[in-house]
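Below sits a lone chain in structure tokens, taken as the form predicted on its own.
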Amino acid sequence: MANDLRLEEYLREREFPTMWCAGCGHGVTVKGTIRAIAKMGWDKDDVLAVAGIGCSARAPAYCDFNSIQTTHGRAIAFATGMKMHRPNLHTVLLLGDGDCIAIGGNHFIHGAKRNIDLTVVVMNNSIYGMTGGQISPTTPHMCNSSTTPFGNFEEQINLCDIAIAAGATYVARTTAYHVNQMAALIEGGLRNKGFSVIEVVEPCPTGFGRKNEFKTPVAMYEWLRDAAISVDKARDLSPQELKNKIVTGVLHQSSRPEFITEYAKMSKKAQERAKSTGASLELMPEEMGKFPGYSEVRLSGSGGQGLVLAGIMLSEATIKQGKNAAHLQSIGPEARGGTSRSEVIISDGEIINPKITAPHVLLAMTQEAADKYCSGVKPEGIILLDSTFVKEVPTAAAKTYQYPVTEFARDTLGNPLVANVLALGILARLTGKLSVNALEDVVRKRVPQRVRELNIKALWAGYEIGKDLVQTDA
């Protein structure tokens, strides 16, 4: 191990002294993590350190890497997004036991299930140290805390067993006493191409030790030393003999496909399939985009108008044309009649943030939606109002078109439920953003057979309406 490590090269010394109590194991674990990273020989700018909330949350702030502190329990979710965007970053999470396996338990399970290439170092001090010493999921049976003054009658959770069961490909455990083993096990996790979990059982002299008859921090480290047993020796012991022992070492190691690698393969497959579909998915010459490169589309109205499905179909048609798309949806608590919003980002390149800020295109199918969103459309953008319901046109800088979309779907096509597809046809022509053929291909696959031809009829009717609106405007 790198005994000649110049620790200060990896620290933000301006952030010192640390916030941790005397005897806290967090500093020991951070040093072990740094030693492991140094052994890997990585450039510091290629390392991302992520934390949630709690005493552990300050760990990345003391490390001179790219670092981020996220919300409570959501560190793995944040790290997943960052790793997807920047797969080249070596992403290490420094989490507390409560942060990781209580409120963050679901993200922990799904990170392991996906086998995404993250190294999760869990600093398990068996307590919620920052917020008052409350019981955590890993508080040992019958130990005291501020919320269990007569002892914890629940069994502690075994986060390593959960990680193994969920699909993590590298799982290990050590203690803050066993510093050399710790660095070696973390290094093993860093080398693993997949979801790696290293649990470090630590002392919390303030929140845990004082309530459980540990008179000094040294006594807690001595307990870790005496309670630890290697995984090899543990195999020959009975469950009763292993009671109150800490089994250390590599508990599980396996190999299976890593999430980002598989995602890249699937993305390539989807793009190749889109290219192989032929000319029907090519942009028509008259439809070359008015907003080349990147645009934001907001479809808004009320529940029951099919806006979520419209957003999905718009996204799929975009991808069929070889572009990237991101779709978000928002609906009110009511199944029908409540607010509904479907948002799509269309881009020739990467989409870093799926959140729409100022749309280029707005469809408003209720007065409430028009009043709320029209003013936020970019000046060079386009607004389509369903005048069936939008009787007062809000002031907006963008070009505004009005058409009784729902009324036409109801009275001319015989079914108001196809108004969403009718609107997509109109927008395809108004914006020049999408091939109507690509939309038709998606509609055929998305809608039930009994109404398929009606929806296709609505799509092309919308496209013709869009032509008329453009010509009238000219």
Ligand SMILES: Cc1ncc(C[n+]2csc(CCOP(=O)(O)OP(=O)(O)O)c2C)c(N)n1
Contents of the next structure:
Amino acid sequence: MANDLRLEEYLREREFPTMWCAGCGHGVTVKGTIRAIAKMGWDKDDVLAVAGIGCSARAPAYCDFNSIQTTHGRAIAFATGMKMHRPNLHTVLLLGDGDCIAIGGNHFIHGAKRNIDLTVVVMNNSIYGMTGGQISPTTPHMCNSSTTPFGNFEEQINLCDIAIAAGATYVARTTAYHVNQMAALIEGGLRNKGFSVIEVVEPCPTGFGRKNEFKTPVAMYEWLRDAAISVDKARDLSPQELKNKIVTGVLHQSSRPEFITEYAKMSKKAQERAKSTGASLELMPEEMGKFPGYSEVRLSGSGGQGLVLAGIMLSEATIKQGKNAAHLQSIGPEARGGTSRSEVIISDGEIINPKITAPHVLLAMTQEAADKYCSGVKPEGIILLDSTFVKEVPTAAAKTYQYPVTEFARDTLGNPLVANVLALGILARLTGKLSVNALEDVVRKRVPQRVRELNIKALWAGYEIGKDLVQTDA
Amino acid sequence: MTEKKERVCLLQGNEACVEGALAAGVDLFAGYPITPATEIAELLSQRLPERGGSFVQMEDELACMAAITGASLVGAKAMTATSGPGFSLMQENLGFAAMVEAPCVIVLVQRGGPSTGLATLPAQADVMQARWGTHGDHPVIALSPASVRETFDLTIAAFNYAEKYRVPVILLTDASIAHLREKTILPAPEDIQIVNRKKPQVSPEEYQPYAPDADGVPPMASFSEGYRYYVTGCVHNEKGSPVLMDPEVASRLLTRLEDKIKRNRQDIIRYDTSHVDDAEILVFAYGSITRPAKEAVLKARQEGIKAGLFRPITIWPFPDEEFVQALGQAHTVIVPEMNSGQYAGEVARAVCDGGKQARVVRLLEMGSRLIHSDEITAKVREVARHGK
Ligand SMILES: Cc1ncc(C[n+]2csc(CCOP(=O)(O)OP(=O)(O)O)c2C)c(N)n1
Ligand code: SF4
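Based on the form predicted on its own presented above, generate the structure block for the form predicted together with the named molecule.
Everything in the complex follows now, all chains and molecules, and the chain you saw is the first one.
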């Protein structure tokens, strides 16, 4: 099989000689990867080779594919964006062990979790080669490195186990000595439609071998030859017997939905649905409104009373009335408990600086909000207090109305959540400047179907209540 | 007369950003939730699949920046959105995007910092992070809107600049604009200008991925179009090959990356002025402080004080020439900003480099309160009282 491979067709010889040391395993793994790709018969234009940073990460430079060396540890994240936009690119990642499972561990886990169709070849040489032989998460216990002068007291990580646990659908291990097995296993990964991991245990004579009593590169290959044991044989051995062994072969294979395929399905459905609903945000101004000049409205209470939505609907209704409007809200922790504010500026002209100085209209739906904001209302303004919650009426220069808004919503309309729309109805009448018809249009658009009629009922009920309040007052 | 289809709506800043991105032709969004930018991700998680585009919530912001850069290299118009903490995580890959000249857009909705800071409140303290956040010298463009409509326009402009100059472009907004809703009239699609990256005019054999045209920008073949080449964050020559020990090649590349922005600054610099012609006091404001500043200047004028406003829309590169021109004979520049004076330092530098004598007065807000127009007016009055 290897005989009819014309390796040079796949190499970017312009970039030669390679930067790798004599005896380095990276070149062996590149050849195994190319053999597997050649076996697939893929056009080079359709292959994407992605790496991170490290000696290993130079691999794509030497391969005549669409090749990219990204940043240390992030190759899988880059490849995720690439694969999403061009699902047809056969995407192979060539990662160092440190690159893959130390700095890139989180992306590795999430690639496996998504089961995105990427083939990850991990060139595991047990060490950080590029930076001069520091420990990697894969360095065996008590081995030497340039950052473990007293020996590596940490246990090594098993990246194949992690891949399996995180959801990879094809996981295999081989060594740089077993070149035919390597090509076959990588091919298996390329065929799998999902996240595939092929760990190749490799020699790094320079960064690992010399420090760990492998006198020559040959000694390292002999170690790989002798330490390897097939999955089948390994099954009968105890953990003790498997110590210092490299278990090779296909370790795991399963079938699970693949990320890009699932995304495409979801997107197709979303496209069909979008066509049928044709969502729109237009607000065509209809009638010229009666809100003269410039006004500021403050809706206040606590998070969960629907005041942000009320502010949005009020703004939209005034835009429909041909006005200019801006809406400010306080969000976050405040809106999840404390005082919540939703403020609307209504103007005939440009709103140079959207801010509230002294509101013309205030709605206060908690005692705290009333205490805080009543005194700030313009003397000629209007205050509406929800007497369900506001028991003590703060002194204020502005005309103050009280009504148990929430109580009415709860007891008479059957749902306290429509108190916000009920209040808008009352304010429409009290101010005499807001078109209830415009409000009704907006409520229809904004409120979910199942509570739409109830909200419209609340709006008009509010308008009637407003009438009574004005009459009683007169 | 054909009827143009403008749209009148009440739009939030973050919504306008989404509308702008869609109008500009965004293909892929990679995001990670963070206040006050989250609405952008939430909206695009619906709108992109509905148009056959890609949305993905990544495992962190490093991954977001990686995913959009990768997508850009295979031909996508790609975007992410975040706030200060997430932007910090994006920095290494942002530098990579600048180095490999991958067009992309990063929306940075600023909030109070450092660290978790004030997650829901506005600030302008990432101005310098937007310029110098990643390591090394690198080109960048940053745009700063002052209204909802401008957020829409500048999101489109961000994509256009990214595509035209092959740089990451940052849309620098903040919590107050992101959450402000305004009546907004969106232009008809046919009135929106869209720029796409230029493609190579030569065969794959002749193509040199990093050989620039006269404008300093290399034509960009996307991976998968038959032009196989090598992309690396290492210093590289015109062919894209890493060249690690040649100062000539390194300085040629890094100088070109800076120059492609510098020499096209006329096209990139956007700014706004009012009442600058006879101004003795210039208020220099940007982003969400623009509008209080504008109000303050109008107020001062009513009081007979010769105040003017200079407002950069393009924050990076800094609009040196335009500012110095607007400065004219003004004796004082007042810089109100929601940070410890990050941009005011740059203003002082520009005054000096421009050979001017004006004094730079800082009006700073460190507690994430929007600077009030009254405070700016008071500062203008104070300066006017004391004269030069
Ligand atoms: C963010 C970052 N941190 C650190 C480095 C330095 N660095 C370069 S390669 C490398 C480790 C490489 O080891 P590995 O991934 O196992 O690949 P090898 O060199 O052994 O092939 C490190 C730490 C870097 N380039 N970027
Ligand atoms: S240091 Fe190790 S990994 Fe790097 S090229 Fe040399 S042998 Fe290979």
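Numbering follows the first chain given and starts at 1. This is a predicted model, so every value here is computed, not measured. Definition used throughout: the rigid core is the maximal C-alpha set that superposes within 1.5 Å between two forms.
Participant: Taking the rigid core as the frame, does residue 392 move its C-alpha by 2 Å or more between the two forms?
Facilitator: Yes, its C-alpha moves 2 Å or more.
Participant: Aligning on the rigid core, do we see the C-alpha of residue 15 shift 2 angstroms or more between the two forms?
Facilitator: Residue 15 C-alpha, core-superposed: shift of less than 2 Å.
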